[in-house]
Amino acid sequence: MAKYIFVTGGVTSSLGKGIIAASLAKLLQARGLNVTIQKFDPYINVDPGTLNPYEHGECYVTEDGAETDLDLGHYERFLSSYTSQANNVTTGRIYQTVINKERAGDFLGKTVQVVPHITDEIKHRMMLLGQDEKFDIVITEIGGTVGDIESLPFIEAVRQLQWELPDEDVMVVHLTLIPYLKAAKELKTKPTQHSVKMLSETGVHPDILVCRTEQPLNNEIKRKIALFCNVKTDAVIEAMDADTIYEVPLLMLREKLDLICLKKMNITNYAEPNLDKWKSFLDKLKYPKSKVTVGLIGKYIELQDAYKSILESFVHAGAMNEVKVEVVNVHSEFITNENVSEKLAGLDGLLVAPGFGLRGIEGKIIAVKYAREKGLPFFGICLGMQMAVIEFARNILGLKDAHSTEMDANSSNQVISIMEEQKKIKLMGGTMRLGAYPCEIQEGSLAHQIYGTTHISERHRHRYEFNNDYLNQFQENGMIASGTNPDTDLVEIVEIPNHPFFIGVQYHPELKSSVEIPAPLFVGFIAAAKKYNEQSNIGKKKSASSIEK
């Protein structure tokens, strides 16, 4: 039977429950245990698929096509193992299931209530992954902050599991904040005390307190927290602010978070942690040999979480190439033909990001044109790939009104069109082309060179596709379809062979990038940006030398 660890949060949101959960899972995995992580979110949306990126950050898509919370991206990046539909559950999904059962008569005329019907469904979902014999430990992150009305049913479900399961099979890790008051030059424990008191009033008793802090916690403060929060002193864990989230597992290792959990759960069969690959990655990340500057052209740049997986993929690819990747955010809505040279000056590469809707589209097309004409390494993802197709159609094929059906249904040249199976769909949630699909790559292409194989599988999230009616026209004029879906002939990859590096993909390669297995396209793109930077510097030195002469 699997054992269950619940991670809750108090004092304030955005403390990093997902990172703590992922770090603990990484340490347990490194000791030879099979671990998975799941996220329970208190909002009533069935999933994040219809949420605005400004409000919720990116929507992370799993291998099986589930639209999930961005924390699942952290889980996969840390563990290098896939999550699924079962790893992310919302209040909306819970209530939808219970109401469907009620309509089907499953409750035999009983009054349906939060306790026991809603909490029973929550507990069922919490323990579902634990029924898979391959998992030794299931870590569950409870979204929101203790005290939120929305989180109460989830906390009540945890309370019931603490009562129902043997003590050694369930434990609670509570993440809190120890603020530092500069005026008083003191760390204050009162917010943590109140948070634990509020959690205890619900009947849930934390076994471990992980305390986010800007200053080190001395033994006196740890003893004080332990005394007033009713935990052992060694169960008060210091979580200092780190330069990168990838340092957190090592910080938690130093604090013995994993060993405390193993002792509480009475697990004795484990190995010394093997974190050699992780430490090697961190060394490359901390001590790069050079720097490249990449422009991220997007329309949600005000919120970094909107492009979380892309930014983390840059980190992974940068370490692989031993360079620091400095990302310059450029809002596509403000790019014009007049200022594009100024906006994109000094870049070593250009990535045009995914997105939906008309706003900022023309700026993305202008940016693509600049990269194509200047020989600047270009990488387009999903909508970014579609913008590359539209730009090529307008400026090389001469189809001046070329566009996407999504943006202009009246265009006479819809080089990007809605997928056939999408035409009759009315509901918005969970109806796009989602999850992993195969792709066959043309031998000798840039994509083939990058992946090193002709058969790949990548994750998708889109409704629109390259219009194959125009394929011959594109290929005759220099843009090839180097990757296609073997079942539908859907164009997955386009590239321009006579360009130093120009590639666009319909899928989302950032969703499968992890610390130990970086996304090949990102590694190749950063390698091209590094080469461009080196050649630019050589050109600048030659120019300076000729001026001196």
Second form
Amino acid sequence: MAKYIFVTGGVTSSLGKGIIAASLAKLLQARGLNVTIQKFDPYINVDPGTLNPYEHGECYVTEDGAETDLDLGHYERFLSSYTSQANNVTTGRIYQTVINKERAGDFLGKTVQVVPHITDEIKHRMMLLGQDEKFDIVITEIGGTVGDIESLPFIEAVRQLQWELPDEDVMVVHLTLIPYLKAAKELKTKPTQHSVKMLSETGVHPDILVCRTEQPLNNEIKRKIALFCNVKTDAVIEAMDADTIYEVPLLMLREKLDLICLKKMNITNYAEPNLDKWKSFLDKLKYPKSKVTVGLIGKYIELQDAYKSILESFVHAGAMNEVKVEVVNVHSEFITNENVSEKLAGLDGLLVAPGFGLRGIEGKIIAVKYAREKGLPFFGICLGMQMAVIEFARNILGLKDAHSTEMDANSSNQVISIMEEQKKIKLMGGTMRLGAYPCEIQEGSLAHQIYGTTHISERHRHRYEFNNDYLNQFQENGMIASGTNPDTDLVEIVEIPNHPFFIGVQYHPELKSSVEIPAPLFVGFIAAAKKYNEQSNIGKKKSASSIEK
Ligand code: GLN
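The structure above corresponds to the form predicted on its own; please provide the structure of the form predicted together with glutamine.
What follows is the whole complex; the chain from before opens it.
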């Protein structure tokens, strides 16, 4: 039987429950336990797949094709292990299941109610992964903030589990905020007291308080929080703001968060934490030898969460190359032929981001052209790859109206077209080509060099694909399909071999990048940017010395 740790949040949102949950999981994993993390979200969307990135940040996709909350990305990046459909559950999903059962007559004439029917379904899903013998511990993050009307059924389910299961099998970690009032020069504990009180009113009592704070908590404050919130003093954990999220596991180790959990759950067979790989990554991250600047060309750049996995992949790949990766966000909507060289000046590489719809498309195409012509390392992901194909068709193949069916269904050269199986789909939710598919890589290609193998599997989220009617024309003119799906021939990777680094992928390599296993394409792209930077520095020095002469 697995044991269950619930992570709730109080006082405000955005305290970083996901990072605390992932850090705790990392420590328990480093001590030899098998841990998974799941997220329960209180909104009514069945999954976040239909949410605009401005609403909810990036939609993260699992191996088995679930469209999930971006916190699952953190879980995978910290643990280097995969999550699945079962790891993200929303209120919408719970209600959908219960309503479908009601329609099927499964409740045998009973009145269907929030308690017990909705809470039973929540409990069932909370314990689902724990029934898999694989896991010793299941950590469940409850989205939202304690006191929200919509998270009440989830909290009630936690209360019932606390009552039903043996004491040592369930625990609750509550994340809260201890604000520092500059005027009073004091840390204030009252918001935390109120939030614990609110949680206790629902019948759930936290075992551990993790306190986000800008200032260290001295023993006196810890004792005060413990006394008024009715937890043991050593269960008041200080969570200071960190320079990087990847430092949080070590901060939590110092505060003994993992040991307190193990003690409460009566787990005795654990090892000293093995965090060697993690620490060596952190060292490289903190002490880079040089810097590269890459441009992220997208249309949601005002909201950094929209590109979370891409930004984190840059962090992983930067550490691997021992460089600091500075990301310059360039809004694709405002790139024009006239200003492109000014907007992209000083960059060592260009990543054209995934996306949907017409807005900002032409700017992306202009950016691709610039990178192609200037020999600037180029990396296109999903829509970014599709834009690279369109740019090549327009400017090299001379197909002036080349486009994607998504943007212009009347174009006479739809070099990117809707996938056959997508044509009949009417519903939006969960209907894209989602999750992991295999890809065969051509020997001797750049992709082959980067991956070091010809068989890979990567994750997807798209409806459109390279139109194979044009494949010969592309290959004859210098853009090759170096990776294809072995079953359908769908083009997964395009390259321009006579360019220093030009690669576009239909899949999302950022979804599989983790601290300990960075995504090869990101590592390769940053290596190319580093080379470009070194060469342009040599160029600059040379021209400076010729001016001096
Ligand atoms: N809009 C494109 C498609 O559906 C690309 C999707 C993406 O970038 N994730 O094919």
